[in-house]
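Only one chain comes next, encoded as structure tokens, the form predicted on its own.
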Amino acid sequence: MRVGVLTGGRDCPGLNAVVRAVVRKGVQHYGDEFVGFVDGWRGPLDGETVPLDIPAVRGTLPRGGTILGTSRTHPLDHPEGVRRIRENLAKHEVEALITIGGRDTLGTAARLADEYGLPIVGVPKTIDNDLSGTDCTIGYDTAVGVATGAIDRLHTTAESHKRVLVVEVMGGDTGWIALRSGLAGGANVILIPEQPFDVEQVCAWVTSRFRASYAPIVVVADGAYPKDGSMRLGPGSGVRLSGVGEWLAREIEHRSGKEARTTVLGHLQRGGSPSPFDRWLATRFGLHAIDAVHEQDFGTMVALRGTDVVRVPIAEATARVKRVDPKLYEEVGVFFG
């Protein structure tokens, strides 16, 4: 069987642990040979592709980014998109494709697979661990290492200035990094889209901490945003993330009279080399990926449920976002201040 392989949207730490398990897979296993889409939709669409197989792959479980490349191409934008792709997948002689992305990859790949009946497997991969069809994407769990690593490091220059550090994280439209990360490395406020967030109150915990001897940590998802909606209009709205840390800091410097700076995590928490846990995931979903090719079982995305890879409908895997319940954020409440 030839079997096409893309990876789409935004990189992440995890990706090339995918493609080397699919290719090993599907070469050692069932016999297949592979064709690599380049940067994202981009490669169907436009027919360009780079040559598959194990000498490809091999050195690239711990290696970042994706040796594919990627793009944020939206192939349903464009008005021949569905026909050149059918064409360039036939060209290229490919039998069924593995998609590695996230919601908007993803969804692309659900109206695919649905709509026009193109044979597309899903891998899910975001470091917002945002797709409500798995416990865990590719890349959610480096991410919140490095953020729960800058933040263990903050602590101690917040303590020498006795001043507030703001730790800006990713996160999009949800709080996951930020919640995860928070409560690890220890951070005395954490504030995230789905909770809209009172400035009096983050300023209340701060002088409270202070009062105690104590410099606080302040982590904020790039995506969150104040209850009277005096920074942004908050998740959907369009607004271009990241910007909130540097506008807390200042509020909290003006009304709480402390000293306070802020600290952008940004594309750190993307790069670098997979976690233990993202390689092991990552190349569980490769497998599981390829064994779903030639069952047919298109349409379907490999996912995780407890410590079980499972299938479940792309359509249904980014139907919604998954968002942190106010349970768990409730949790960590006796933390704060």
The other form holds:
There are 4 protein chains.
Amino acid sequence: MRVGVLTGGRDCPGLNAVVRAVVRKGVQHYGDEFVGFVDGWRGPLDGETVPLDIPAVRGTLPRGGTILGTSRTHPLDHPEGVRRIRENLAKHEVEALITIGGRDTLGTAARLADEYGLPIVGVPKTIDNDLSGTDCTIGYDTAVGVATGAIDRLHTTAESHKRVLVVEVMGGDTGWIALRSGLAGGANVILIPEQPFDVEQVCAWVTSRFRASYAPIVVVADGAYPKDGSMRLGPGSGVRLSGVGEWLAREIEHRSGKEARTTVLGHLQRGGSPSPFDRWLATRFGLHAIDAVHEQDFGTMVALRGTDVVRVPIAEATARVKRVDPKLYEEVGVFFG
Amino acid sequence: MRVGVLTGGRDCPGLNAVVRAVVRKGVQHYGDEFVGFVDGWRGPLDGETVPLDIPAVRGTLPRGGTILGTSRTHPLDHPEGVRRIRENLAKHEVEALITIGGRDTLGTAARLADEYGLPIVGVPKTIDNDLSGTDCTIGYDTAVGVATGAIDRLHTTAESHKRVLVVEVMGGDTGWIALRSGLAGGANVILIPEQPFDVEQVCAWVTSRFRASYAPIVVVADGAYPKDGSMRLGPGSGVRLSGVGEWLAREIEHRSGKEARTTVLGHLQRGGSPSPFDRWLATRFGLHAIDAVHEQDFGTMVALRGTDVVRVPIAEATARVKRVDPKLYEEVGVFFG
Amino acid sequence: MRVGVLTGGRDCPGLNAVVRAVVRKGVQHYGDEFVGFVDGWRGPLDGETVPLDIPAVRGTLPRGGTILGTSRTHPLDHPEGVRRIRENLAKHEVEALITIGGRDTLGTAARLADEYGLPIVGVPKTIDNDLSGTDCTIGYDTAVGVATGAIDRLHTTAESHKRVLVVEVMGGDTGWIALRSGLAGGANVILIPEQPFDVEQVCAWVTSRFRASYAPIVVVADGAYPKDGSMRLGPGSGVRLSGVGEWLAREIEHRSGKEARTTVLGHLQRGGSPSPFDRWLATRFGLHAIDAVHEQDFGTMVALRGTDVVRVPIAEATARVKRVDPKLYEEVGVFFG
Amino acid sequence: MRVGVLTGGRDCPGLNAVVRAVVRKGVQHYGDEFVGFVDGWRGPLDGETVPLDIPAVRGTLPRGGTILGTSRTHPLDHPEGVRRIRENLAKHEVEALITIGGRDTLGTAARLADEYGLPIVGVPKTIDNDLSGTDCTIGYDTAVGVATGAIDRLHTTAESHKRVLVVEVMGGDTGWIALRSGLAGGANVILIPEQPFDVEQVCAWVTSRFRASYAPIVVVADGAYPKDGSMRLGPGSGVRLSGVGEWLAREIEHRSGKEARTTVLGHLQRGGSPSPFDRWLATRFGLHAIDAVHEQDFGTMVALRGTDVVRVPIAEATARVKRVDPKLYEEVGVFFG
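Rather than the form predicted on its own that you just supplied, could I have the structure of the form predicted in complex with another copy of the chain?
To see the whole picture, the full complex is given below, headed by that same chain.
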């Protein structure tokens, strides 16, 4: 078979490991040939490809990023998008398309498969871990590792200076990175978008921590926000702060009288070598994705359930955001303050 | 309530994280008091304890090892073992005993709970990941991380010298560490106890790797062995080799004419700071274990199922070794050679 | 002898390692007793101390931060500062004061020793590496390690998205962290305060890198600035950017038409476990500092010269900032673009 | 100019970083062309080469090992060795040969330059750090980092089990790796070849450590040995132990009655990505080596002196082994026991 592969959306660790596993099993086990579409959906839209064979994927398992490139192009925004993709798949004699992406990229994949009948198999990746239908996504474990390592480092500075350190981590609409890295890093407060916070409560936790003669670490997801709508960010606001982390540090200083500093981890969370867990998961996802292709099981996405890799409809996985359950958030609340 | 805690068997990363979570939730949420029994089953056997409260667990989340100490004492081997444990629990007014251990320690726990009615809740830990009833055990992810990091390092030496590098990892009767670290590290051969190997086949893989102008890494679990019974180790044998890793390197040199070297990772795999995943898992296990105590759900063990923490009978979890499924081993075989 | 110890200025990795070495050798070899002054110069100013003996320093070698606390208090700004320090030293019967600090803290130490005759021995620490008289300072190697690790991570994101990534590192008035981490991380442009930059030249390097089909990493010291005075930061400016990193990314986007993103490493560079090199250097500095105390060699600072630890006048070491030599900057320029 | 490059002896981290710096500056600054000789001295001996230009070195800065391959071939053992090297240099029109190696490889280089007039510039690499004339060699800092990381991990196991852990590190005839990693890792005993040890003294330190309620870590260089000649290793001995680490653990168990375990780090110390310090040093060495070539300063080796890169005669650097000074060993002795 001739199989196309693309990686879409923001880059994350483990993409190359998926591509390598797909190609290794496809070539060696099934005798497939591959076409690498570049820069996410831009590749099949513009018909731009790179050679994709065993030499091309050698040595890529531990490498972050994606050798195929990525972009946030939305082919369904193009009036001719579907037609052009169809033509380019035909031109390259591609019989199936493995699409590695997050909510956006796979949301498009679901429509292309279900509404337009394109032969697509999906693989879920995103450091945010916000895709339904799978226990976790590729990249999440690595991102948590980076964030936890950062929190570990910041503890000593907080203690030495008796300061509040606010760490802003990624997560989009969800608090998965904040929750796990905050717990693993021994944070004293963890704030997530699923649970708008009360600044007074945050200050109470901070103060109680200082009373115990320790300095607090506050982990805040970049999508978290206060209950009372008091936060104003960006050009429209008076204060012009770049994110919730800085806003919160300023509020804490103001209300508690304690010095507070912010660290924004940003892109560090999505770069670099994937963790062993992500390499394992990405490889297994790749092996199962090429199997799904050969079983013509299109419109499905590979997913982790317990220790098994299963398949779920892409549409189902992308229909709703997987959010942090209030019960789980409450469970970790015992460590606050 | 007054609750005892012990850690038994070989040490592994994440033990302190369990103890900390148990104590934090017990004290803050339930108003419990704790008794730390030292050195595994030796503690309740000899009535030896250490104070266990919130100050005692502070700062222990990222620390490997166990602040309670551990040992491989078997109380059921003592004629008076059960009586002495009962007396010591009574003497310290302990109403429940949280037992953190692997197959051995929890096997004893199951009998003490089921046959003798002791109020025990179990928590599964072992770098070997060989306990049934849970998707994984505490310590496994960290051990895989150490092994994968080592394999990453050894690739460059293999390449530079055109040598075979054999890496012997832990695992006891099972190949879980070998399988995941070998896959994550991009090993060219992975050998596990569940699947006795054929030395000629190993040499064929090694040779094929060299033909592709690359140098091979062979990951072998310390419990793996050749099909044909040709391996002789230790004092009784003529060759006096310390383990399968060295034996295999010698065989490969002999049969393939290629230079081979062995690295035995040993204790490195069980020491040091737990990975973020293990800190998370250990913490959740601890929080659920103290809940089980308060629900008087004795004879059970906390376990991971997908993303949930559930409870299973300890006896069930320890009744049989969780081995690597032949299908899973076959799945990764596409990367051999 | 009774010896006081303080750590001043911003925290950095390796402070505890110095204190531990001082105390271990002092107690075991010389039979000394120690007084720990808390929070830098605030300790001797206010007479606030903590017990400092072998149990107090146990296990602190690999720990970042400082068990003594630190602050940026300037005792010479207090009209009664010198008198109060003298009184508090006398009150605690302290015969010598080991002062671990950077330019500020040691600058004060130099004046207290030279002008007021206080019995002080200095130990140079600062991640910025800007103290004269020593090949390097404690904390610098660790900070470079954190920054290099971050740059390593960011390469894959830059490649995958064909973006410019600007990394802002610390360094104060000097470019030592930028220079070494930029070189070690394979940055394509390195900008330092010693050499005001030309934005057009930076854009030319960026563009040339893209022409070679790679994405550029720009490392910029937080004290770097453009030649032409065009940079405006902070409240007074129209643009309200928080630092040179963000300003530069915006300029690059504007002028080159390429997407650019900024990562500000901030406090990550000063926290966490010291590198092996810093633990070694800190330990040797500590051992030599207590020797200097016993030789009554006051007013001196321990320093690294090649592989030897020597002593230099504190005044000399703090008289002028150690800057990056233009020749050294030119040497690494071959990698730009 | 046409310049040859080879890497000889055992592989170590930083070799690629040297080669990359040589090629980048050679091509961009001097307009040179390069010839890569493969597998150490075997390359010029057999006339085997690989293309070496800017694309060949791209991305190699953080990669361990050597893209040129290495071997321990001794050309002076071949009767026709010198003639063949001369012919092959002539055949490839090579006007200078940059030789990156340790004592062996550079010892040969010194003779070829001084006795036979070959146009050679040397670069010192070895994890053992045993070359004279330079403050340190490439690879040493990385090896110390690996060993220190391992010691950090083993502390928790030692504590949890109340065991002695013996860590055998590399170093050949010298104790540089043992000394620095032992100090940085907080070892309780450090044994080096320069100072034959007294087993009774080692047991006394071990016992004293247990009395303080802590478990000891003993770091032993693979070349260390007991004073009294009691150690027998290998085939000829009765005990058939593989190294000093295992021998010592057995002796400690025997004499002190304490459980002891050995970890042999082996090849882990020479593989993997170079530390930031080694990348910096290797790069600077490479830049200076190509300068030396263009100044026709043959027979010299680049060397670190303080913060400067200087040149010394290769013959001088290889004439005698750089050993650990007894004074330095005594200095760290304060931490033993």
